[in-house]
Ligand code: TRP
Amino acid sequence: MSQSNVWTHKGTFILAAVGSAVGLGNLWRFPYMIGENGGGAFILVYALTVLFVGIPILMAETLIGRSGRKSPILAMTELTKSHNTSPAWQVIGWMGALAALLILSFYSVIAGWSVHFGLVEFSGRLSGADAASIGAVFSGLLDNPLLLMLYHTIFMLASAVIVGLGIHKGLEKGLRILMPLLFVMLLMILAYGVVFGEIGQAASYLFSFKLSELSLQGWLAAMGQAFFSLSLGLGAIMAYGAYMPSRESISRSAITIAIADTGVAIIAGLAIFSLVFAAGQETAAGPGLMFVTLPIAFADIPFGSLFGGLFFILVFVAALSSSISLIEPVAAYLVERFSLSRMQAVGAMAFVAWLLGILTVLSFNLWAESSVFHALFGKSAFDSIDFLASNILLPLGGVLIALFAGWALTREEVQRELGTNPTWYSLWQISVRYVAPVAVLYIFIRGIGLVSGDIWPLIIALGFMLSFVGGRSLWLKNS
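Assuming the form predicted alone, can you produce the structure of this chain alone?
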């Protein structure tokens, strides 16, 4: 990789990785999960999982990216050859690329909703509206495939233009504008919640340490959120790591990214629930929280239309920073492998994702009740694509990344790239060889519904066996 393909500004990798991690899940999923699963107890499990699973895999993925200095697919191709490992490990790059394509296809549709609600909020139509009226606005959006297609197209084009402009003029410049803008708007919404909302009630909801309310399912949710929130297994961190200057510390960057990602989610939770409680609304999960409950709250609070519109711009920016990280790994591969121009590569990736997004659009209206997906999988097209990407491809990719980095890469090159002392290296190696694969394997098996929680010790035992026997003896030749 030429020097022109390395980030020119210090800290851009952190901005890029945080941008990839901070998205819709931080705004509508994580805050709700905290409140419903023991508050501070959930945060503790989440933090421990980030520390012992998330950060080590984040470091491993960055390490592979910077070692390969190519797109994830080609980087894995070269690393398997240079480290004398089975070519089968190249599947890591391909799984990440497929997961990114699938997630981008439905992510763009859902993120497009923020355009609609931003326009509606700024217009003042929702000022003083009741729950039924706002629910009708959301239902009317979902029932209109042409309108969904319009917003899906707008969002996809915005994402593609940023990535298509290149590493420096597009990605780097875009991230250096988008991320500070996101943080400023988030703090504005928080300040608004402090003045007009119930910030004390929101803090109590999020931080009260209620261990009795943290079930085994809650533990699993905390572990899963910690893994998925950092955008691990997608190839995005690997792609961004390929542009990371050699002098930057991977360890410090990984810790900073994890803290920033968690901080954004918690601040968002305080801001959102202070408004929800001020309006006397019940907490809700998923799209209902963001596109029904929150507009109801804004409708009854001073300057609600203005700050409601600003909030949905925040949602759009957060989603945009994540979507460009989904495009980059595949686009980089197309440029390197087929000598396409960057705009051609991005256009091809975005167009395929846009086409796949039509399946998600139709899942909310024309195919809401029945489709070939319902017949084959018992789920809608949207749910089927989400399940394949989030419950299968991402966790499997995370396990393989940890095992490859822990067993195939030599001690010398890892210490050189990580710039760590022997003690920190040993702790990292234990985590990526054993702790992280076992934890993510447990998330994967429970996530696809193969077993109940009663046999988790057996799953952990099998995970350790897989990590040691598989990593040491069967697939890899270097330790």
Contents of the next structure:
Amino acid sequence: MSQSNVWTHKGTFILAAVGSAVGLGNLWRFPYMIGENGGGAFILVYALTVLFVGIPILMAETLIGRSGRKSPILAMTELTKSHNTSPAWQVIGWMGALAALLILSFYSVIAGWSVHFGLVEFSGRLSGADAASIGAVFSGLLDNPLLLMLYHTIFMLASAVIVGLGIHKGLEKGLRILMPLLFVMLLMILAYGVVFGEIGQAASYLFSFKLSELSLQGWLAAMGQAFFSLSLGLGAIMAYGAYMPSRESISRSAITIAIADTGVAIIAGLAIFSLVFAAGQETAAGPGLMFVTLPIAFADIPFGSLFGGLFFILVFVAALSSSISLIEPVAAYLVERFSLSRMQAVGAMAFVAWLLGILTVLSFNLWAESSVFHALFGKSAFDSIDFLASNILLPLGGVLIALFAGWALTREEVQRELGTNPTWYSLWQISVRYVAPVAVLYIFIRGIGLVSGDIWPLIIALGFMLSFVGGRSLWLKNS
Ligand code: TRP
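Having seen the form predicted alone, please provide the structure of the form predicted in complex with this ligand.
Up next: the whole complex, starting with the chain shown before.
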């Protein structure tokens, strides 16, 4: 790979990874999940997952990307060859590509909603409107498949153009505009929340821990959310890591990214809930929190239309800087493997995701109550795709990435990438070798209800770990 495929500016990796991490996951998903899963208790579990599982896997992904210097699929192909391991590890790349496609398909649809709400807020139509008519704006949007398709198309095109322009003229330049914008708008919304909202009430809601309110499902949800929010498990960070200059520190970058991502999620939560409380609204509204409850709050509060519009631009910008990281790994693969032009590769990825997005569009209207997906999985197409990608593919991808980085890569190359501080190295290694895999598998097995109770999932996770370590020569022929 030539130097032209390395970020031009120092710090672009962090900028790009934070751009990828901060998105609908922080602004939309995290606040409503807090509301659904017991407030502060959810945040506690979330923070623990980020610390012990998220940061080590973030480092592992960056490490694999930077030592492979290729798209995730080809980096894994090459690493399995050069390290003489079982080719089965290449599933990391393929599962990642599938997950990227699935997530991009619904991500674009939901990001599109922010276009609609931005326009509606700025029009001033909602100022002083009652709850029922604001609810009707959302349900009216969801009932209209063509309008949803229009916004879905706009968002997908915007993402595709940025990635299609290449890593320097598209991604790097785009991020250097989007990220400062995002930061400024976030601070404005926070300031608005502080001035006009109930920030104290929001803070005590977010930071008071009642662990009893957290269900088993809540643990899986927190873990899925951590993977989703940090963009882990599918190779997005790997793809960006491939363009990272060798002299930048991976551990420091990973910690910065995790702090920024969690910080934005908490700031968004504080701002949103302080407005929701100020307007006397409910916290447990589910996915409608940002599109119904919050607009109701804006309608009630001075300058609501202005700041409401601003808020939805913020959502759009944050989503855009994330969706480009879902396109990049697959597009980079298509360019390398089939010598397509960048535009062709991006076009192919975006088009397939756009088509798949139709399933999500229909989940909110024609297929809302019944569909093949309801018959097979007991939930809508959107919920099925989200569950498969976020709660199954991302955690499994994360476990495999951790195991591969922890066991297959040699000590010398890991130390070359991570630096040689022996304490950090050992902590990281213990985490990716044992802690992250067992924790993720345990919560995963328990959460999807493969076996019941608390003990069996743990026994299975530990059993897997033991048999993996015992039989590792089978998978890792080099050791
Ligand atoms: N992290 C983004 C968010 O929170 C979504 C996202 C972008 C993502 N790239 C990803 C999630 C890669 C998983 C994997 O909105």
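Residue numbers count along the first chain shown, from 1. This is a predicted model, so every value here is computed, not measured. Here the rigid core means the biggest group of C-alpha atoms that line up within 1.5 Å when the two forms are laid on top of each other.
Participant: Core-aligned, does residue 31 move its Cα 2 Å or more between the two forms?
Facilitator: Indeed, residue 31 is displaced by 2 Å or more.
Participant: After a core superposition, would you say residue 136 shifts its C-alpha by at least 2 Å between the two forms?
Facilitator: Result for residue 136: no, shift under 2 Å.
Participant: After superposition on the rigid core, does the Cα atom of residue 94 shift by at least 2 Å between the two forms?
Facilitator: It does not, since the residue 94 C-alpha is displaced less than 2 Å between the two forms after the core fit.
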